[in-house]
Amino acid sequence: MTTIELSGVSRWYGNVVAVNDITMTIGPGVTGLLGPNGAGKTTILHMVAGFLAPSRGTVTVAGQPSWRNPGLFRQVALVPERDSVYAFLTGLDFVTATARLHGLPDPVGAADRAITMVEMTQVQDRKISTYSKGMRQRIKVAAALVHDPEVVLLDEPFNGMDPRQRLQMMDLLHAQGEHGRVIVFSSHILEEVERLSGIIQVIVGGRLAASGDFRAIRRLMTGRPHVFLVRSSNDRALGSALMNSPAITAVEVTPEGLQVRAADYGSFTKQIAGLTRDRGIRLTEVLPADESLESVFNYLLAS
């Protein structure tokens, strides 16, 4: 099983520390590298790809050091945020050239397959200079996938894509992860990471602020109450009952239902079932109202 390992990794540029003592393990599937602009996400991807040396610590891919290891390029692909294409080439020329650089036995056939994966076949003979930003992003992904890498690193891959292109790309990356590849993409857009990846590595100020399933991370945040939206056959009676519970910090009746703040996730979910049963109230819906990735991100930035 291919994994990415960072152990005590730091990277600095003169007096500027871009990445500070990060340790993480990333396995097969889709992992989102989340953080605000300037958090250090691009630096991490470039170190994993072997384009930057860590100032301290070690970065390995499949057990091999990523730095000064050109043979690893057969297993790893990087889609940079900035355009790295020759605009005078057609899309097919660009991807075919990448296939030839990898020494593939059938570069044209490999390019055709990769371009089909990103749904660019109809425009593959156009010059890249005529492509939109979203189309250039997709042709870069095709070039990255042409040699069938085990690890695919993407830096802000959805920039410039329209909604249809983004959904198509999300489906493609999800399918690649399902097939056992290690897919790591960076983003500062919460909705992108939440839709595509349940596993996140949150980078704030060059440090790893949180790692794992974002819902589990949110539940471990005991520093502030959890908010739920509760709907039942008798919201007012249920609200009165909940107010007597020491685990409940606030209850508000709203047109959408009860908004309940609870100090502990597990205690609340167990308690509400008993309360409704004992009072003959029919519980129709219990929704965590703040278990989104945005809630996790805002909490970590404020910590």
The other form holds:
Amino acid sequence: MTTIELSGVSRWYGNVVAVNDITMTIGPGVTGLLGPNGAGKTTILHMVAGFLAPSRGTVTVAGQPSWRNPGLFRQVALVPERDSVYAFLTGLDFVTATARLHGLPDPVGAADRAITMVEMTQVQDRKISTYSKGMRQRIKVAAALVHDPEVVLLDEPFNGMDPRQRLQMMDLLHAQGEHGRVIVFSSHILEEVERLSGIIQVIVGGRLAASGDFRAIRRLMTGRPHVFLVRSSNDRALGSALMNSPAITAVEVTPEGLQVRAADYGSFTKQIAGLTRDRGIRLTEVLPADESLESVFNYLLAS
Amino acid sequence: MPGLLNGVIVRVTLRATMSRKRALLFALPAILLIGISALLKATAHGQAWPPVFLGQFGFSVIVPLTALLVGGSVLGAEVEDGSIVHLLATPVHRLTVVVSKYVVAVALTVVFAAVPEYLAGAIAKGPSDRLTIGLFVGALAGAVMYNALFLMLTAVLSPGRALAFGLLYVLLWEGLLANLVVGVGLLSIGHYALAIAKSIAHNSALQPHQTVATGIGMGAAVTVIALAIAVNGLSAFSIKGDIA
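Alongside the form predicted on its own that was just displayed, please also present the structure of the form predicted together with the partner chain.
Next comes the full complex, and the chain you just saw is listed first.
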């Protein structure tokens, strides 16, 4: 069974720590690296692909170190985020050239299969310079899959794809994972990870904040305390009513309105409507104050 | 031992390097060389200028400048736009990558610098004159040596730094110091090429700072060492730029 192993891995650039002491094992199936922009996801993928040396620790794929080991690309593929493909080639030329570089016995047949897999057959003879961003992403995936790799690393693979392309790509990656391949993709979008992968590794500030089954982590995320900014016709009366509710842990009157800390999301949103109606208070605004992905990640990191 | 040449890399490198704008840039030093030669032929009295202009100036400015532009581009263009990742994310041995790109660089430098040296020599002295042949062979040798050096710079530095460093080297070291200071001339690719040219041309106005044997020996050593460093640099290629 092919696995990716990171053991005590750190990577820094001068004084900036991009990845901080990460240890994890990634096995067959689809694994999502979830984290805000700048969290260190790309750095991790580049280290796994052997395009970056860890400053400390070891990164191995199938038991072999990935740094300075181009032979590993017989089993590994990387789909980089950067939209940089040989734009002067046609899609077919690009994928066939990649197949030849891998030394495949039937490069044309392999390219044909890979292009069919990403549904690009109709536009394969067009130059890549004429492709949309989504099409470029897909031709990059075709080139990555052309040699049937055991490990596929994809950096933000859904960027620039329309919803249909996104679903098609998710199905493709899911099928690859089902076949026992190690599929690792990075994303800063929760829904993408939720739809595609059962296992996630949450990366925040270069550290591994949470790891494991997506549903458990999702529960942790939605069960966390939430902060709302509430504006109404009578903030003080609403504040005192809210304090009597067990779902509320703190209320603060601020010039912008009431800052309400709720123990859990569901109870608060159900109760506030009834509370205001019963007291004749007009509710003008309820804003989640900490719904950014970063705050969710920070919460995970602290818990 | 891996195969040293890879046809796919040669073809892709040629196409990536030879955009129309770049071809014009590569041709600029050659146009300058041939243009000035024609002008000198039409106006200059005597025969003193061809070895000085086409030898000293040609080998220490025109050939290295062309090699810098070409040798920097065969790898630098792909490093700059990131497409090199698609080539390096394959099991192709890095020695093969370097040699394939190097061959393209040398071939293009021959077209854009050695052939123009021959044409300029032909304008000055006629197509089968010993000096014309000597200048052509010297420029060929220059293309071989200079490209190894500039490919090495691109493999170990960022493309921008490699270009700046290469430019300083060409103008200061080869263009100025090597022609003024005898000691520096011993470590000058331009003078190695000049020694090779002189051994064919038998022209005393070509004044290399070492013998042809030293030129060939030192030139071969510089080429091999530079290519070895380039292979090592490319083996440690890191994707830079974003901490994400």
